[in-house]
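A lone chain, given as structure tokens: the form predicted alone.
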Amino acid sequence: MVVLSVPAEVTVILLDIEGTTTPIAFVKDILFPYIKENVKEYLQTHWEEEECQQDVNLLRKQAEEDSHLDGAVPIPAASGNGADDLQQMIQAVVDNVRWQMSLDRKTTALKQLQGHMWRAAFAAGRMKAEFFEDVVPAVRKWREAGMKVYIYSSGSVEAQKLLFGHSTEGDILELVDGHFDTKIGHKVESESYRKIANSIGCSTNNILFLTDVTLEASAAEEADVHVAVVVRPGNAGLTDDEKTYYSLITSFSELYLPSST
């Protein structure tokens, strides 16, 4: 087994989710299809609720910003013309959400609605989050060794908490010290990692970031964050240069903490 020594100055382990803690297949084959298939029913059921209206307003604002993009789907404001008008508006939101998802957009508006839909699904027991089998034992070990563990994902903080709170391993939220999403900045921008360090109250070189995406790894490195690239089944392949350049692990159990000896 490959063993990767964690640098002595590292006190924080920052984790990506998709392709790192959780199989991409769970996200691609279960989480996202659930949104596409159920968004219309969800909007019809929750339309009158304040939270749903906030989600729709945010999506409408995003649609206005996107109006110059090819294929962008506008969301009209309510005209007060009764049921037909309402169905038209709901359909516009559905079409907008599906359009954004088809482009793999990571807008806050989209992520917020998705988070609320997943919350309803998890609460109703319609799905449970999956983690690779090495994840939970490793995180427990890190915490016992005095490490802090944070999550940084493009999925909303709320969606992250749902995954960790409703998993096949039970509620494992207590294992996480905090959560970051794109509100702090995008994962391919080095400034985001500086902001995360600042928010945690540590230096960037006190952080080890685990991700399957080399663009994110590169941005983190630029900010002087330690990085390991996680190679999992179903993840995108790496180039020979990337394999040579980055420290690679195939399981969290391959990380060796000098402080735990």
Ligand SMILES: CSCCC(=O)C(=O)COP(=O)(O)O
Second form
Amino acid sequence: MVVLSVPAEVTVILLDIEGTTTPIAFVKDILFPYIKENVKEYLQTHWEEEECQQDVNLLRKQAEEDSHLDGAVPIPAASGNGADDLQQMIQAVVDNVRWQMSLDRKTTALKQLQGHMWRAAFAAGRMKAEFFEDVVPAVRKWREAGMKVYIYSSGSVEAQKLLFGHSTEGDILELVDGHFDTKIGHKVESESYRKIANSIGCSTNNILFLTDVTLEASAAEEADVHVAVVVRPGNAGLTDDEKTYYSLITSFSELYLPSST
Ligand SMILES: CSCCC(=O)C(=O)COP(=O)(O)O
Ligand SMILES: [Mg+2]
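To complete the pair, please output the form predicted in complex with this ligand; the form predicted alone was given just before.
Starting with the chain above, the whole complex follows.
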């Protein structure tokens, strides 16, 4: 088995979710279709609620920022002119969400709405989050060895907690010391990793970030964070240069902590 030694200065392991702890197939084949199929009904049912209105306002702001993009779908401001107007607005939000999802965009606005929509599905037991089988045993071992374990995903913190709270392994939320999402910054920006270190109260070189996306690994590395790229079934392929440059693991069990036995 390949073994990757974790540098002695590392005290925090920061985990990506999709493609790292969790199969991309679970996200693409279960989580995302649920949104596409249910977004219209969700908006019609929850439209009057404060949380739903905040989600729509955030999506509208994002749509304004996206107006220069090819195929962007605008969301009109409410005019308060009756049922037809409301249905048009809901349809615009639905089209905007579907357009963003067709590009797998990671905007905070889209991710907030998705998290709120998954809440009911997880609570009703309609979905259970999948984790690769090496994840839970490895995280338990790291924590026993004194490591802190944090999550950094484009999925909203609320969505992250739903996944860890309703997994095929049971409720594993207690295995995580804290969560970060794109509210701290995007995962391809190195400043996000500095802010995460600051928020945890450590130096960036105390963190080891595990991700499947080399653009994220590169941004983290630029901030002096240690990185390893996780190769899982169904992940995007890496170039030969990326395979040579990055430390690669195919299972969390390949990480060796000098402090553990
Ligand atoms: C954790 S919520 C479901 C996954 C998701 O919406 C997403 O965008 C995952 O992105 P990641 O940063 O974990 O690769
Ligand atoms: Mg990922």
